[in-house]
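The chain that follows stands alone, in the form predicted alone, written as structure tokens.
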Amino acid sequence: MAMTGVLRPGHAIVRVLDLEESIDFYTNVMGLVETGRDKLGRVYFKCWDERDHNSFVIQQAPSAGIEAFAFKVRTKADLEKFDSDLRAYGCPTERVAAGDLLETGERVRFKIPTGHLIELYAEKKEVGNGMSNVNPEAWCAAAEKGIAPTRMDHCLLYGGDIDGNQKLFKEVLGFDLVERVKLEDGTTDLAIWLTTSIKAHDIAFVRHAEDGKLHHVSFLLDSWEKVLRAADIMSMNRVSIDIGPTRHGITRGTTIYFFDPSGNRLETFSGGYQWYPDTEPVTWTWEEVGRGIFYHDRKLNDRFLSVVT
């Protein structure tokens, strides 16, 4: 389909407790490519096959968690329209000057009903993926360092008013509902998966007592074999694994959940299905939520439900 408006997830800004330990983890275990550091102490990374300057930014802070999650829009005109539409909707916005983040244009920042900060931007310097745009090879050396995901794929955020989030993302930003999990009453949504593309999800939300919480940031791998390789690398480096390798019923992707040194949960993800706007949302009932999240185990573990940053 034609890609207009919001194109894709652009970057995650994540708080870490020990910057140097985190740099080592994200460089050598995750295999991300460091692309810069700024005067505020933020460190910038991209995945090897991403072409923009950065998709994952870490900054040292007293507590772990997510500072902001951003989406790239197609044009500066789109950015202006979204800013106007958000304000007309009743959602205050803040303009963040170009250059505040390295090699990134002006951003429109706003707070959604669950208390998370979301950003939109239209411009980010293209630095390429290490291969020529003319007669390229299949992959480059960076694709074999550490886990080496191909892109930062999506995030799952926890907070109270996920109904308000869904309304804003659908009515203002043009996202669509792909899947949902219902609570015991059969009416209230426990969790929702939203997309702005043909992916099964670009962002997801779970209803939670506390606002502004991060469940995980996810990184895409090309295959189930790459997910298994990632598990080996995690074990070699004594990474704390939450669960996996396993498979989701929801989105049908294969997965490992694990933690960075600060306790931020991450995911390596592969597969899933393609979604189009004429597709009906999939609904999971409370009785089958275990199978929906972890298709093989058919049950949830307590840590997956309760540990957030």
The other form holds:
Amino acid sequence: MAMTGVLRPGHAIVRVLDLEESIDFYTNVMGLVETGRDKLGRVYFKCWDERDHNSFVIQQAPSAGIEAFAFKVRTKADLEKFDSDLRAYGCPTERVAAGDLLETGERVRFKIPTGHLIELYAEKKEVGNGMSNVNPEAWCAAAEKGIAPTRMDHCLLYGGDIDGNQKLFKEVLGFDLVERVKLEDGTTDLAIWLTTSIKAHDIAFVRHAEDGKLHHVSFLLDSWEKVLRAADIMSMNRVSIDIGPTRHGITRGTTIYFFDPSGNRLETFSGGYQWYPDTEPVTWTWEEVGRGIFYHDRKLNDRFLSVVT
Amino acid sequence: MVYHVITIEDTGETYKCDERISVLEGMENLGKKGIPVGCRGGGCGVCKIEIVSGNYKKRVMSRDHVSEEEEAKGMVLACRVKPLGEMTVRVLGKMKKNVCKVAEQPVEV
Ligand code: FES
Ligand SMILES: [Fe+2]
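Switch over from the form predicted alone to the form predicted together with the partner chain, please.
Now the full complex is given, and it begins with the chain already shown.
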């Protein structure tokens, strides 16, 4: 592994119903840093501790949901190799020109079996985290504005053929399976959590009747204390909370699920364990899926499986 | 504060809703039930209702769940509608239990 190939989630492009309201929410409640707007009307954000120009992009549209989710790869040679490997695997790709997204290099874009658009790119302008690379401070004012997550961490997507996704992410992109939930039959996966790093997950999928759906985009916080602080900020701002603060059995992160003003689910979470390539995957059986998803409630809420955008 | 009485026709449930909040939030705030609650942001579609009578103010809602024609006929998302007077509504949305459907799907290898 040693962090080559696909490095990490790079950006999520999310559709919103009312741009101005969403800009206000992502800036002042989430505490993301706005880094630009383009001529298509897309608005760019990063988390305060991220160094690249953007990790979260919103665009106004008639419906909510996710437009694309992208991963940064280590080198331009990696980008070329993944492009040809994807085609050889039977997955058509297209190129999106450098600069289409602000300060972002050329992207390789492809559709995965669940119908979602995934992008790879090697270059994005480094704008820094507001602190020097020489003798830096521990944090800066932006770390306390709003919820202020440190990074965009992962996403959970819903669609039909999650087995096809797992095969593609493992065989072509070098991801590994970390955890899974089995359906009643004991063999079919209801859900899978995949990593390309030592994180417990970089992307996850749940089997669902409809393709191309977003369950949540997740943002990382430093501590359980900050998860509670995030919940307070949500209540102060009357943010729609789905569930939490609580803990996931799966990946062991402490979490809140909540919704942006267009109904896109977001997560702020902290913790979870670290994974190495010699770790055996964890399996959750159908009977205990409730405890797997929500460790304290120990039951699924209706919204977890049916409310998506 | 101005409140309006909302009646959910399907169950006969009634509640008073502050005109500054949505018909869905008004129901939830009082622990009432009847309209399914999802994202509360006009994105997921589970709170879809039909306005049987009454005046209301609405905000932009997802076209995946409410077409222009439907919206013109008073089919809306309850989380995007605030009452301007007494209202009667009928529930159209459902909390789909997709996982049950999935469990019945044949397993592909
Ligand atoms: S609750 Fe999601 S659209 Fe109203
Ligand atoms: Fe998550």
